[in-house]
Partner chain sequence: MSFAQKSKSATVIRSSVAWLIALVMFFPILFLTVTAFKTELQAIAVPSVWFFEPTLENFTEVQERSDYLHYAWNSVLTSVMSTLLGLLIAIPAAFSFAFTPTRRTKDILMWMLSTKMMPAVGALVPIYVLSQKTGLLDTRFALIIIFTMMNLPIMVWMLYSAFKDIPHEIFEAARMDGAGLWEEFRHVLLPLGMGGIASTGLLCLVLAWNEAFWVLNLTSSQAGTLASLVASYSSPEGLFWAKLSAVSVLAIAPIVVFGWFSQKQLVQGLTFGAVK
Amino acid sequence: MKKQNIIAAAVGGVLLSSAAVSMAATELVIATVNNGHMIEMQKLTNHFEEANPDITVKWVTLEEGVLRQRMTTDIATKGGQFDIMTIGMYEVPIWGEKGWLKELSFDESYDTEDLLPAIRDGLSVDGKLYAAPFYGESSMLMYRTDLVEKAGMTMPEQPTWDHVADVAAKIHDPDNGVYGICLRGKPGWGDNMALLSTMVNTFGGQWFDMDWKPQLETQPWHDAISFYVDLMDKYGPPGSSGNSFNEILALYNEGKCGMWLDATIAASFVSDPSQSKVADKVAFAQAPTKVTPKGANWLWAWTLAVPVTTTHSDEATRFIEWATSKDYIELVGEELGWGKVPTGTRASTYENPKFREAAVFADAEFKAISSADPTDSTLNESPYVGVQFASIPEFQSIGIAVGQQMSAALAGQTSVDKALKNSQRSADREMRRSGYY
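Three-dimensional structure of the chain by itself (the form predicted on its own):
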């Protein structure tokens, strides 16, 4: 009897130990941005957890500017708060080169070659992938066909900024709650400066010359920013200096914006009848040009990366492989609808007849992403890679400072000339301090 009790206790101990192991699942802490596709990913995480019962996922969802600050601080100080970070094409090559990110290696079925070359190359250092794209984007013009037609206007496939201003003047009807054009004004290197950098590019300007001297008081910068401020003063919604992607998306879907130039990823939201009151009245054109088509539309990807500080790199890589795979895109298409899949990452998405049938924006989006060239985005030669940013560590602080000045000019708190003068001064100080000249 005593022997049987000992055996039973031993067996019971093994069972309890096994149960404890199965219950002690690895928790992955993932920091992400509060954009629509990221919110949808959180809703679908149960599929990953069911397939991987040894892993649970905890989300930390942040506004874009806050996310960037938190990620930069955590990675630079080796804080180790997160197992997976949502970062962009600006951070990946810089952080990868510094050794702050784990190289990603996936199963053959992942098909890395299916990733769009411009996106894949922007997330690699020396041919090694340091982040996987969750969705990619360029920028393009979204406009209300009913308002343009009523005004007796047309919209070419790639309009000029002068033509856009003419259309805005004709369709602007604030008494009836419709504004000619909505553009970002909220300060930030990835907020208003994403848009304004592309405007400066196509007006013939650049951030730095070949000696790394800031160019913020040159004529192209003055022309581009003056045009922007004047356009928004006349035909934009009130409070534009506080508007970024999500604020304008809400305005557009309520039918309050006649035109909107922003991320191509917005197309899936403004053309979705469940979200947009004007879904059946939206059409798409390429980003407007002025002096040159170079750099008129940006290139970006929100990506998932593994910081070297994590102690769960295998599990983190497993999640990233799932969330950025062809199978995930298929899952979103079947569960939520093919018009809602994350786009801009894989060639196979644009070849899928289900997606093409659901996504009226597919051709315009693919053309915009394919035409963006981070290695040749300015009229005159530049020393940096990047369309709407310069891929140097100093750009983040420079872009933030300049973004604040541009937002102040838009709000009427300062003149364009003074904003550019202050911007030039702060950029010059940062580049001198960093030893560029």
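Taking the form predicted on its own as the starting point, write out the structure of the form predicted in complex with its partner chain.
Shown next is a single chain and nothing more.
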């Protein structure tokens, strides 16, 4: 920390604690998701507050689903409860377009060019940046080297789904508590549908055609979902239809999963010996493909944005600049360890030797994120932006409804055909209600 900052902090401290508290600090209220990176940021906030004595930061931590509801309600009703919102890649373009978010412009030193292009594009509307990425992720396949080896198999850098199924069959050993493959099944557009969308993409399908007609009853959807249900029936753990990231992470760390396709962020957990019993036996591959490599792995980022309803937009921007800067990444690396730095946002992170040394997954993750393209992720042309989602307001409810159907199909409560038929019907219903056609 620089000398004058310390002095400034000291002076600020004295001023604040003196009887005349006339110079009340600006209080920034930040709504955020309760994931690891954000929680670490809360612990490091005092660095920001020391450097900016005129600002205090209040955190409101919420679970992802609740956060999304709160943010939307607040911004749509102009509630103005928050100065900074943590929002996902899905919301940014929609909200930015509606004029609900302030455009972000940073100093030269922030180095906007350093942000990964796929991510930066996903957060911009008409070239204007509406949110700064805090961490980004793609999906990749994690597998147990010991099990694959024992089965006499190998795992290419980018396997096909058929190969994955073969491997799963070989290593599936439920009597010893090992399941061939663990995949998300819990309903939700950000849960099972994130995975399934990428599967459908690589099977050659898409959410909507160029006329915005839902495509859920097309062959690629049918193939992809049938393949998924079949795979999980045979080689998945029980209770898959309730599993999402956390549930599977727990299973994987207990050594119960042979393979797991999920967010790249998982890599840092499964390779952490303090959390994982199999930390030294994991390896990473790119997300499996089928007919096309397009859209086989998803792209997601949690970002910080400033709602137009705030009265402290300058201070808010200052905080975001700090929280998504190279310096912050450096700070996390130094304070908490390089294995814990937020990844997936800046090219410079992946060039940092300290990070590369600490993160065994660095290469695979960088490759996955770099290969994703939200504007071109389907075999045939599609009208929407987003790999595992379509960046339109209606997608959320469609995604949830379809997710429910898929989870019912996985649970065996309905057939794949029927689930897709129901899905198509409810998607069609939503699109019609919104007047797309």
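Positions refer to the first chain, counted from 1. Worth saying up front: this structure is predicted, and the values here are computed from it rather than measured. Definition used throughout: the rigid core is the maximal C-alpha set that superposes within 1.5 Å between two forms.
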Query raised in the report: Looking at the rigid-body rotation between the two forms, which one of Lys340, Trp100, Gly136, Thr324 is the hinge residue?
Result: Gly136
Report summary line: A C-alpha superposition of the larger rigid part shows the smaller one rotated between the two forms by a count of degrees equal to 11
Report summary line: In Å, the rigid core superposition gives a C-alpha shift for Val332 between the two forms of 2.4
